[in-house]
Structures are given as structure tokens and as C-alpha cells.
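Only one chain is given next, in C-alpha cells, and it is the form predicted on its own.
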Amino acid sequence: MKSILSENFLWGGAVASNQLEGAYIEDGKGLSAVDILPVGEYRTQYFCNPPSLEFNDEFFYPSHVAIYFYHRYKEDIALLAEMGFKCFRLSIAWSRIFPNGDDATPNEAGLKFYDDVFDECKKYGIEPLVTIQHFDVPLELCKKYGGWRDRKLIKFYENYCKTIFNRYKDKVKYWLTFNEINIILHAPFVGGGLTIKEDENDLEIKYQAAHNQLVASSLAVKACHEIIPDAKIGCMLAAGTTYPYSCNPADVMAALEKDRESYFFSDVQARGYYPSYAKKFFEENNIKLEMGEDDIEILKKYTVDFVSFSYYSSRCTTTDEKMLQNLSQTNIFHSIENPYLEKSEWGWAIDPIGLRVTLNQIYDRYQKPLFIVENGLGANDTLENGEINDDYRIKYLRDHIEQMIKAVNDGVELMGYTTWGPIDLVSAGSGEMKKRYGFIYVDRDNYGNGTLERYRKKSFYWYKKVIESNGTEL
């Protein structure tokens, strides 16, 4: 059977430097915001608004070693190639290139590491898709400038972008400016390196930082097109449509407003201007943004080539005050429990049809190519005699890929699909290793015990067939 997907459809997987590289201060790397996130009960507090930007001897920091991709990347990329990957989404650690974020010159050892990684990908015909900032603002920028609340970070980021574009212009064709840029509203520290005091206007600070990131994103698009004319550069959103809990018109309106909260970011990046609903929101919440005289023109002139997003589940909302007292957590988002959906071990709603809905909504909104760059199931896998039978993961991915293909049949233009994450790595939200997403099992627990050996799961062989058949064998 002929596949409905294009012959050059980019199948693969997605990771982040801070969740798998380790080597957190090796070869001149500086600290990033993620490096001070502990595993355990305090992680959520640090994720959102840490009480301190220093290490605590009582905590274990999983990013410091992670799965040691920094020293085992050849072995890991060979495993991805064995599955037939066409694309590998990864991020560059800003503080590996500029240890303090605002350094005058880049760290050559950091630049060379990614040269080597991209060369290894090229050896197997794998296209890198590179995220420029993935939850890892250099820690010194957080301490010195307060993170993205300061406009100075626009120039530092632009310099970083130009450095990596010039260095890797012959090796990387696909780029993303910021990972899940809308997360800054929900986890301002990892999203923007922000720490916010009780007496500050937290909404104003978050949207000021968001504005600075949006301008920086546009300047990255400008630089990318100038330095690598044949490259494609996109934005990246934490997506998932919001359903009204009932057909009460008030619930429908509440769901629309929740979706706008996220789509605001891609509206600016894909359309090039602040939507009227955002301006009204700023007015009603006493949000006054500091803008440079050229900001509006920059946003308008340098829009993204494509829109990428993560999708793990849909969300649900209501205006019923009693129900709002019992919110569940879906990823970093809070949601009313949807009675029609099953949940993962970590309480995330499982909604494959929601992926088709989300694809259609975003494509209708922008009419630009889309790219699913994260989708996966976190589960507590069991290693028995060197084998992992993760049929639950296969079912989750099969169901979502089926709906993805239906969306393409609906008319959605889709560039590719990269699962999160193809090899077990540190969970961003919980810091756990036992919350596993991969096709490849890594022997390591939440507190750093284990051999770090890699094992192919049952899903490894299943995904290989999916790629080989271009989605016709699920």
C-alpha cells in the first residue's frame, strides 16, 4: 500500500541536551538553569520559581550526568540509525557554546562537540533538527540580568544564533528558535530564567520576557535566512487543544480563551503581529510592555517558515467553580479530568483524536507547514532478562500516528514526526529516570544508580517497521 505521507517525510525522535548529555561542567561548559533543578519533591518549585540559584548539598541533580550522551553519542546515534531515523531533533546547550551567555568569544570545545554529533548524524543520513534554546538559559544570565525579563538577552541570543548558524551552516538545515515557548507562562524559571518576587506583577514580567523572546526569535529567523539561505526555521509550541467540559457557552468561551493563551505565541511568530485579543488582555491586566522602536517591524518582517509543536494530550476546562477545585495536571498544564479519556501512569490524559484536532486547528490558523516534534508516553518500564515488552507504548504511538495520518488526509501539510524521546532520558517535569519514553532502555535510576547500558525495547523494532513502511505498517 502506498503511503499518504511524502517520500521525504522526516521520521525520527527528539531529545534535549540538558536531559541526556550530562558532562554539565566538562570542557568549559557553564551552568544552565536546568542544572540546579533537583529530583524529588522540590523540583516543581525550582521549575517555576526557585528559592535559590545555588546548589543544595541535600539534593540530587539528574542533569549533571543524565545518560552521558556527551560521551556515548556515537553508540546512541548508531542505535537511532538502526531504527532508520530520517531526522534527529536535538538541542544545543547555550552554556556549552557561551558558558556565561554573554561571553565575548565562544567555547571551541563546545562547538566541536556538536560538529562531531552532526558529523555522526550525516554518516547515517540523518537530518539534525536543532532547537536553539531548550529550557536551558545560562545560569549567569539568570543571576546577572534576571533572565529574559532583560532586553539585553535579545542581543546575547542573537550573537549565539549567528555563531551556531555560521559554524553549522553546512550541517544543519532545520532549526527551532525556542522549545515550547508558551511554557514561560506556566514555568517561568525553566522557560525564561525568571525568578519573580511576591510584590511584583508576575504577569507583566512573564509577558515582558515573552516579548523579548519573540523579538529574539524573529531576529534568529532573519539571521538564519541570511547565513543559511536554504535552511528552514520554525517556532515550537506546547500544544494540545482545550475542550469545553460541557456545551454551556461559558465553558466554550473558557476553552477558547485557554487556547488563545498558548496560540498567542505562535500567532506572533507565524503571523507577525500581536493579536487584538492579546492587546485587550494586556490592557485589562495592567501589563505594560517595554518595546524597542523597531520591535513591531522586526516581528512583522521575520516570521517563521513552519510551526512545530509537542503533543502529549488534550486539555479540558470549565467555569464550574467546584470542578475547578479538583484540577489534574496534564504535562505542566492544569486541566479538568476528561471522563472520556484514559490516563497514563503519571495522570496525563491519552487522546489520539486530540492530535488530529490540534493539527487541523493549527493548520487552519496559519496555513504553514507543521511538524510534530514531540509525542510519546512516559511509563515505568520493566527490564527482564535484557528485554522490555512495552506494548502500551506501541499502542499509544500507533493510535497517535493513525490520527496524524488522518490529519494529513484532511489536508494538513506535515513535514515530519519525532517522538519524545527515542532513548530514555531525564524527565523534564519530574527529573525522574523511571518515567521512561524511549525505544532504548538506559540502565539508570532516579538517583544515579545503574550501569548506563542500553537495551532495545520491543517498541524499537516496531518503530523501525513504521519508518521502513513510511507509516503503512503500524
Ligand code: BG6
Second form
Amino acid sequence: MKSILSENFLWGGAVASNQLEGAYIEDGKGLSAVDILPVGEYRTQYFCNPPSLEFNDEFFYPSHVAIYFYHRYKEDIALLAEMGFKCFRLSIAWSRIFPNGDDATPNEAGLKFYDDVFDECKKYGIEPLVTIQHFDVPLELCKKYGGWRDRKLIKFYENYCKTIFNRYKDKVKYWLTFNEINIILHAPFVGGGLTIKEDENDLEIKYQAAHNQLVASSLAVKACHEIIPDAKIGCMLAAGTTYPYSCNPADVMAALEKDRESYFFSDVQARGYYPSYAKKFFEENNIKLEMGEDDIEILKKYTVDFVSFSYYSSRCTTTDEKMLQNLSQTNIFHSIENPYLEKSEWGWAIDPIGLRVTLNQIYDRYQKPLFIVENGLGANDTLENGEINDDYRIKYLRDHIEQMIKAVNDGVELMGYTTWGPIDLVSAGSGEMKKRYGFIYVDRDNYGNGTLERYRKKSFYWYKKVIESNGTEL
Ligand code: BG6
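Form predicted on its own already given; the form predicted in complex with ligand BG6 follows:
The complete assembly is shown below, putting the previous chain first.
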């Protein structure tokens, strides 16, 4: 059977430096914001607005060793190659390159590490797709400047971008500016290195930081096009359409407004200007943005080449106050329960058709190529006699890929699909290892016990076939 997907469709998987590398202070790396996030009951508080930026002896910090990709990347990339990966999405840890974020010169050992990783990918014909900031603002920038609330970060980020574009211009042709840029509204610390005091106008701080990131993102597009003319650079959104709970027009309007909270970001990055609804929102919430003289021009001139997003679930909303008391959470987004959907062990609603809806909506909105750069099921696998039978993961992915192919059939232009966490890694939201997404099992538990050995799961062989057949054998 002939596939509807193009011959060079980018099948693969996606990871983030802080969730797999470990080696958190090796070879000159500085601390990242995420390095102070513990596993356990305080995780969410630290994720969103930490009470302190210092270590606490009573906490266990999973990013410090993670799955030790820093020392085992050759073995891991060989396994991805065995599955036939065309693309590997990974992030660069800013603090490996500039340990404090604002240093005058980069750390050569950090630059060398990613050279080696990209060379290893190239050896197998795997295209790297690099996220420039994935939840890892250098901690010193949080302490010294209050994170992205300060415009100075635009310059530091631009300098970091130019450094990595110049260094990797022959090795990396696909880039993403900020992972899930809209997450800053929901988890300001991981999204923007922000800590917000109770008496501050938190919306104003978040949108100011968002504005600074949007300008920085445009400057990254500019620098990327100048330094690597044959590269493509995109934005990245935590997506998932919001359904109205009922056909009551008030619910429909509420859903539209919820979606605008996220599309606000890609509207600016893909179209080049603030949407009209943002102006009204800013007025109503007393948000006054500090802007540089050229900001509007920069946003306008340097829009992204493509729009990428993560998709785990759809969301649902209502105007019924009573129902709004009972919210569940998926990927930090609050939603009322959708009675038509089942949930994962971690309570995330499972909605493959929602992926087709989301793809169509975003494509209708921007008419730019799309890229699904995260999708997957976090589940608690069991290793028995060296085997992991993760049929539930195969089902989740199969159902989503089916809907993705339908969306392409609808006319959506899609560059690729990278599942989240092809090798088990630390969960961003919970800090757990037992919330596993991988095709490759890693022997390590929530508190650092285990051999770190790697095992192929049943889904490993399944995904290999999917890639081989370009999506015709699911
Ligand atoms: C996305 C992030 O929000 O979801 C990843 O970009 C994250 O970093 C993924 O790991 C899955 O979330 P979690 O909390 O299950 O790890």
C-alpha cells in the first residue's frame, strides 16, 4: 500500500536535555532552573513558583543523573537508529553552553558534547531537530534578573542562539525557539524562570515575560536565516483543542476564549503581530507591556517557517460554575472532565480524534507547515524476564497516528511526527521515572535506584515497522 505521507516524512522521537542527560554540573555546566525541581509532593509548587531557588537536603533531584544520556548517548542513539529514526528532537541545555546565561564566552566542553551527539545522529542519517530552550533557563538568570521578566534576557538568548547556529550550522537544519511557549502562563518558573510574589500583578509579569520571549524568538528566526540559510525554524505550542461542554453558545464562546490563551503565542510567531483580542485582554487586566522601539517591527519581519506542537489530549470547558469546581489536569492545563474520553493512569484524557481536530484548526489558522513534536502515553511499565509488553502504548500511538494520517488526507501539510520520550526519561510534571513514555525501558526508579540498563519494549519493534512502512503498517 502506498503511504499518503511524503517520502521524507520525519518520523522519530523527542526528548529534553534536563530530562535525560544528567551530568548536571559536569564539564563546566551551570545550574538550570529545572535542576532545583524535586520529585514528590513539592514538585508542582516548584514547577510553577518555587519558594526558594536553593537546594534542600531533604529533596531528591531527578535531573542530576536522569538516565545519564550524557555518558550513554552513543548506545541510546544506536537504539533509535535501530528503530529507523529519521529525526531526533532534542534540546540544548543553555547552561551547558553559557553556565550563567550571561557569560561573555561559551563553555567549549558543552559545545563539544552536542557536536558529538549531532555527529552520532548523522552517522545513522538521523536529522536532529533542536529546541533552543526547553524548560531550562540558567538558574543564575533567575537569581540575577528574575528570569524572562527582564528584557536583558533577549540579548543573552540572542547571543546563545548565534553561538549555537554558528557552531552547528553544518549539522542542524531544523530548530525550535521555545518549547511549549504558552506554558509560561501556567508554570511561570519552568516556562520563564519567573518567581512571582503575592502582591504582584502576576498576569502583567507573565505577559511581559511572554513578550520578551516572543521578541527573542523572532530574533532567533532572523539569526537562523542569516547564519544557516537552508535551515527551517519553528515555534512550539502545548496544543490540544478546547471543546465546549455543550452547544450552549456561552460554552462555545468560553471554549474559543480558552483556545485563544494558547493561540495568542503562535498568532504572534506565525503571523507577526499581536491579535486584536490581546489588546482587549490587556486593557481589561491592567497589563501594560514595556516594549522596545523596534519590537513591533521585529515581530512582524521574522515569523516562523513552521508551527510545531505537543499534543497529549484535548481540553473541555463550560460556563457552569458548579462544574468548574471539579477540574482535572492534563499537562498542567485544567479541564473539566469529558465524559466521552478515557484517561491514562495519570489522569490525562485520551483523545485521538482531538489530534485530527487540532491539526486542522491550526492549519486553517496559519496555512504553514505543521510538525507534531510530542505525543505519547505516560504509563507504569513492568519489566518481566527482560520483557515489557506495552500493548496499551501501541494502542495509544496507533490510534493517534491513524488520526494524524486522516488529517493529512484532509489537506494538512505535515513535516513529521516525533513521539515524546522514545527512551524512558524523567517526567517533567511529576519528576517520576515510573511515568514512562519510551520504546526503550531504562532500569531506574523515582529515587535513583536501578542499573540504568536499557531494554527494548514490545512497542520498539512495532514503531520500527511503522517507520519502515511510512505509516501504512500500524
Ligand atoms: C511536555 C513537555 O509538556 O510534556 C515535556 O514538553 C514533558 O518536557 C511532556 O515531559 C510530558 O509531560 P510529563 O509531565 O508526563 O513528563
